[in-house]
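Form predicted alone, single chain, as structure tokens, below.
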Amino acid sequence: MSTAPNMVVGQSKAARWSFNIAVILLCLWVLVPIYLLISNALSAPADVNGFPKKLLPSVNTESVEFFIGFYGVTKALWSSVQVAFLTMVMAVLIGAPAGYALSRFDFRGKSLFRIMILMTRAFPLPLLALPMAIMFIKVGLDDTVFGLAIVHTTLALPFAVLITYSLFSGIPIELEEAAWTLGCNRLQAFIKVIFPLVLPGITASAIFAFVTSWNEVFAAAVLTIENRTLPAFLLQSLDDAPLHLKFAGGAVLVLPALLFLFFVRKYLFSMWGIANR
């Protein structure tokens, strides 16, 4: 009689162990490359090329200091910050209202329109690079921070629209209707009732836009010369550089994005329903 409960308990333990192992492997998959990047960036040049590797490297900031002091790095880093910030703002200002309209209003071709928004990501950027560069030159947006931010916003906008659409669709319209009956107009009801509920999700879409812009390299390399972002600058300058400088450049590129995600992590956790203690 006790065989069935024992089998259930055994299956439960096996499922728990399988889940824990999967989480550990996923964490290792994400953290090990970051550890190798940071540890090699903070190692002496001789240790980077040496073998066997030390588990805990002797901290040596020579490579990072040399890279940061290299001509053009700080300008490229500042350009990356500007472009990513503008992309984040424009993606939210355009994507959030579009997501709200898709969730609250019915119109002919609504489902097709949602699919077409996602299909914009199907067009390969290299195919559009030449006509886009010619158009930007004609309108005076070539080699500008704002012009590149427009391109990055185009890349991030489909996901911003779909994320906010899902968020607004999950909030009952009865909440807005109740606010209308209490004297609020549509804008006041949105600001006082809906906006606080969707703020974590909007922040998550802003984070996605920021990271998309920060990591994008092809459009930045094609459309800019004097105002290159850091990924495009690294692609141009570190092709034949020593290995330790490549690790230093990668660390300088990755760390700002990691810090940004660290400070806004609570909004991501709130979106997923995870209590951040």
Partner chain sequence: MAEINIKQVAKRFGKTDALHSIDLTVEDQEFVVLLGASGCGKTTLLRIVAGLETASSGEVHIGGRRVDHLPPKDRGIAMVFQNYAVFPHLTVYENIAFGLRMAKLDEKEIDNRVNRTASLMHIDALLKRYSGQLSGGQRQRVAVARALATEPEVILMDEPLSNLDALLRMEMRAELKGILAQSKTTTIYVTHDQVEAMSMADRIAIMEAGKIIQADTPVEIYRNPAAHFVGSFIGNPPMNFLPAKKMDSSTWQVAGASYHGPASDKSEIQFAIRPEDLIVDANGPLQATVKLVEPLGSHLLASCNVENTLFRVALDSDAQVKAGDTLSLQPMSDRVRWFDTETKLALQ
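These figures come from a predicted structure and were not determined experimentally. Residue numbers count along the first chain shown, from 1. The term rigid core refers to the most C-alpha atoms you can superpose between the two forms while keeping them within 1.5 Å. Compared with the form predicted in complex with its partner chain:
Core-superposed comparison between these two forms: the C-alpha position of residue 34 differs by no less than 2 Å. For residue 187, the Cα coordinates differ by under 2 angstroms between these two forms after the core has been superposed. After superposition on the rigid core, displacement of the C-alpha of residue 138 between these two forms stays below 2 Å.
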Second form
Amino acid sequence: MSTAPNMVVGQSKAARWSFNIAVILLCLWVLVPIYLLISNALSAPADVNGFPKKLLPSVNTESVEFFIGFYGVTKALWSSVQVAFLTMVMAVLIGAPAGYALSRFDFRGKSLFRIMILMTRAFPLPLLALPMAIMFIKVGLDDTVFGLAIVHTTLALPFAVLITYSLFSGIPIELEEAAWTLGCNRLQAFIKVIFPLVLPGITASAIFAFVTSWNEVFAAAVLTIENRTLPAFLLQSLDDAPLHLKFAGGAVLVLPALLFLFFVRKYLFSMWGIANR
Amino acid sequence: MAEINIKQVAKRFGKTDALHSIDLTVEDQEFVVLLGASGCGKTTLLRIVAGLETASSGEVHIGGRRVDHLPPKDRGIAMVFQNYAVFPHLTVYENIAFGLRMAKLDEKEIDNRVNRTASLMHIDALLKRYSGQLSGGQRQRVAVARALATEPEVILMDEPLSNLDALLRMEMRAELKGILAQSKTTTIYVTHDQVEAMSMADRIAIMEAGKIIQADTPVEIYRNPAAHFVGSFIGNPPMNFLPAKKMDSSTWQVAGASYHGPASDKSEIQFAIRPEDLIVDANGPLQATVKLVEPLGSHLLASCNVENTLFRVALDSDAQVKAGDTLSLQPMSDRVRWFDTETKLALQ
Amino acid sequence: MQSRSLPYLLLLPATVFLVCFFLYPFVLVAWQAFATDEGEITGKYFNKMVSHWKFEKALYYTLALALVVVPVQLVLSLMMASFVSSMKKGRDLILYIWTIPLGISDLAAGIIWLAIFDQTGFLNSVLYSTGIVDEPVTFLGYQNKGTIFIAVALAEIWRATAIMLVILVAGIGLIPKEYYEAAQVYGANSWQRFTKITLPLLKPSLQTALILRVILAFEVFAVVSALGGTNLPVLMGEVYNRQFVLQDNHTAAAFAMLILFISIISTVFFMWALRTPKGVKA
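Can you now output the form predicted in complex with its partner chain? The one shown was the form predicted alone.
Every chain and every other molecule in the complex is listed next, the one we just looked at coming first.
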């Protein structure tokens, strides 16, 4: 992806310095707020509520322990994991076959399906929580982990379809055809040739689905009461919870997502880039 | 015994006809090349034989068995793809063994065959490598080895050499020809490279716009093109064509001189001659004005103007010719060919 | 080997899912906005929505936030994207850092900026320690809508620039290097190369990025909740209040229709404004 206009030829020293400084400032702009959150989460509650703040944390797990021990937190964490896991499984299992079909076949209705997928982009999807709340009451899925996972899957599915579509499209069809001429049927060719090649990408798209669900607030808050996920729990305790609970909660919310993103960083651009075209 | 019979095979993509009722028989152990420009339908035809594409109508028989309803794996074929399609997640060894494992051969036989074909293709040393660690030429060899290892009755090759550089292509061309002759398989080979076709084929099928125009031996195709298209496509540079006006029953006037030609009731037909079949002769009937001279080493190519038509002449590389000269040329009488202006077919 | 029914079979689960849980619910929510529980068509829920004293403020703040945040993000992401594409060393690391906010939820972003803007937060600490203020300022109190607005805008810019950046970096990656070299040969300086090559060829990516981003901006909710509570009303917050706190499904649906409406308007606008003429492809 080396596309750039060549900045080095004829570039002055001053220009290079201001370029470097701008890049570093932008890095700080991203990193400092995260540092401050984590610094807060690793400070004792007294320091978190005290004033003025120290820039170095006291490194003390009291806030985190308080958060974990707080009524409803472990349950919310568990709900979050369940919902995110279900979302991940459903998004990949439903999305990947569609992505494969789009990449390998020409058929009537293909563009209609693509339009439907792209339409989901132009709609504020969290609003789906409203009608779903009513639908779920009718079928007994209200306030359930599974019900929320369905809404989150709607959020994650279009991405899963487009990402797997680009993954499958990236694998030359000749590889599959070669397998067919060497004695495989369609399923065998898929299992022996295509699947091993897309597995890392599928894993990355699964992680994306997981993070999508893990981070979602609005639908989770509207659709759950007893089975609140962590974001829904935090949202509802914003008014009355002490500061150290919020910051510890925020840190617990942020860290897994960062970790996951680190593992899929290689796929970030191919996925978001292509999926968004 | 694996003869391939293609009977009235047609293929439509939507409203366009990619193939118009193709008939072609490939004899057992014969090497047939499908030659044509891109988009002429040659690859589609090959893929229909392989079972990767379904014909809109017609039948395909391999070894006397009708196969057009069978999936590729049940047709007894092997195929070599243009981009090699060497599985990137498997070693060279496992790539060659792939078809053998699918056929559930025992481990000893697989090992034997992999080693045998690998040494035949000179890739013994690469067996543990992955495709990412191979050069284009090596990948090509793996792809051929993988096809040969299954000992198929029929090998289908889709422009297998087109991604190699010129020197390597020439080397592989000769090697492939030898290996395929030895393996006694029936081969259909698709290419757009006429030199490749001429040098390798027992028989060449020239395709244009979804039709086979002529299927014959390389020399016959070169010497006796069945249609105007074949003459203008084969040969580098291709045949020269000039309009011929009727004088009497079988005498035709070409660029001011008269020639004995075929009997035809048409008032105008076409005269054709290859650039190398012209002799410079002070008494020659054809007057050609030289426009451009290209020294090509083995010979010298002069692009001339005869009656406002481009006319190429291959001359000896020592010939002293420059732009603006006028050449008097004598066509070699046994090499002159005639074509119908309307049907574009050869006239006897 | 082409089986006619196979593609349909593969698409079936996704289609059924989207019809049941995407298309149908949107019909349902529209129905809720326009009809009573008894099925009578009515405009009263929209009247109720419009006549609420928070309506105008919620609409105003939502649109104002989008208008402030999105242009800043556009400039910032374009700048970052061209920085990244002119880097050789450290490119991957810088990109990873700049895209970290992609993984951060809007709620977490709100909490992160709460740590800065809170009365006992880091901003006050710095201002106090350096003697600029004598006592901590209440940035996020109900009487300081202006500073809440700034805090929310900063948090949004911080959080959601990354998604535009990723789309734009991927888009720039598709522009062949030769175009820049050709432009350079004909004498274009780096600014001219940016405006005459990058921007026009980046149009499809810009379009996607803007559509996606503006719709997300209209959905702004958790950041506002974390930073301003109910002091800064926004449309999505009103939907939440109606639905969850007041249990008034119909008016919530009316608000939803409004958000949907402005989302579609903006999508159509960007599709028109950044359309690519036929035959032009990067």
